[in-house]
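This document opens with one chain alone, in structure tokens, the form predicted on its own.
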Amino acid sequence: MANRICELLNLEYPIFQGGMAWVSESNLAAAVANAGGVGLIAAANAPTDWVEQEIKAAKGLTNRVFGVNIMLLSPYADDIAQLVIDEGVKVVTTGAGNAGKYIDKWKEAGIKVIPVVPSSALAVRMERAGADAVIAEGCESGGHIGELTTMTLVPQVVDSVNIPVLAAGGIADSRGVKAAFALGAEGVQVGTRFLVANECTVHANYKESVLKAKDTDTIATGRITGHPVRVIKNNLARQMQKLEREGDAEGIEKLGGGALALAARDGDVKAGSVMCGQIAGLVTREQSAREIIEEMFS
């Protein structure tokens, strides 16, 4: 395709694996980019070592563009925004937060900055910054997300910036893809559709629930806490809906500490947090990353 997405770095399709905690590492980002997309290395909350590890795996499984996803909350921040410049990453991506106190050293260091948005507001804040372009994530995303759906988010973020728009949240097949370009979208991020790639090494555990899960077994839970997630409901997700209505936010934080970890590299989809987003319906069968590109895009 020729776009402005697939011209700001050299891709075959416009399309970003998302940055999912404990399951986008340097298998399923190399197996992405070599597909034709960008494939993410999740940092979320971990130590620069095991980042830097990572990108290096990467590099040793292609030579094709691939990207590290800096959650900005994280208190190794700081450390992993100078690291994806001393390894020469090309494209960063960011969630839960602003990221422009770091854009101009990263533009420097010819690196391309696409930062998630949950609102036009923050769009145009990340334009102004030097963002090349911003990923407009609408609620149905699995995991952290913000208020406004991706049918309502994605246009209004379109008219209000200047440089192009990705659209995530609720695609996983081709008709979420023309979906987004109708919308004034010129790529797509896809998270989900990921979980169950074949060179995704999420437990098998995880995986088995998102191929069950159907178009009413996910639920934002937190949202009393600022920081909603959605989950797949099970015994975790029902103890949170509790504490929510006896509005215990404290309690939440302290319940979900280590959760997601539990479900994804232990395989515990009870006790543990298995984010997946609405989509999950759509999801049925396990797939190599290629396949599940060239399928969305066929």
Ligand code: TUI
Contents of the next structure:
Amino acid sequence: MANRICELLNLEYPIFQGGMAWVSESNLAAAVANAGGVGLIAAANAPTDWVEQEIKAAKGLTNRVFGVNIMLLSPYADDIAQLVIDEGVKVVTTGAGNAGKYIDKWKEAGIKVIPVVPSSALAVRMERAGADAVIAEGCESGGHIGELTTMTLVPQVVDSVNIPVLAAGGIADSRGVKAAFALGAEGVQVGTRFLVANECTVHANYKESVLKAKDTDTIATGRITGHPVRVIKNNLARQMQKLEREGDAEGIEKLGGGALALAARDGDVKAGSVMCGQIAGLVTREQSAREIIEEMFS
Ligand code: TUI
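Any chance you could show the form predicted in complex with this ligand after that form predicted on its own?
Let's see the whole complex now, leading with the same chain.
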């Protein structure tokens, strides 16, 4: 394919793997990069040392384009913003906040900067601040989400900026890719389908939850905290809903702490937080990252 996203990063396919907290590490990122897309290491709330180690590991696994997703609510965000410069990372995506204060120094270092945005207003701000592209992520996505759907967000962002737009949220097969392009996107970001990639090292129970999930099996919890999160409905999600009805935002934050690691690392998919997108019902088998990408662009 030839379009602005492929040209920006010299890609075979305009596909980014989502920066999924506790999931997207060097093995998955390198597999996606080797298959012709952009692999991402999710810094999430991890300490800077862990991110450094994963960047170094990815360098040993691929010569192609991989990047780091920086979760801007992380207490380590400032340090990781510097680490990507020191390590010569080629592309940075950001989530869960406004990346504005970092963009100048990343651009000076030659890094391609691609923030995730939940609104056209933030897309315009990111373009003005010097972003190379934006990822318009709809609330079909897993994890921390905004208010708008992919169907409504993508065309409005496309019309608001001149830089290329990638679509995210609810995209897991070639129909989703075509729909994204029909809305004006020039690339896609995919999370949920890569959760079950052979190269994804998330706990097997987590993969099984995604493979078994039906279209209606996810819900957004925690709206009252200001950081709603889409997860598979399980014991934890039901407890969160109860706390939400009681208006107990503090209780939700407390219950959420460590819950993703419990599911992703330890495999407790009942008490842990199983973040995944609404498209999970379409994701029914484990495949290599290469097979996933080639099928999506066939
Ligand atoms: O960031 C994500 N997905 C995530 S982050 C995460 S870890 C986490 N867990 C619990 C609470 C919070 C984080 C799990 N999944 N996707 C990108 C994304 N960015 N979704 C929504 C946003 C966003 C929201 C507000 C981006 C910018 C923003 O701007 C606010 C502002 O300051 O203008």
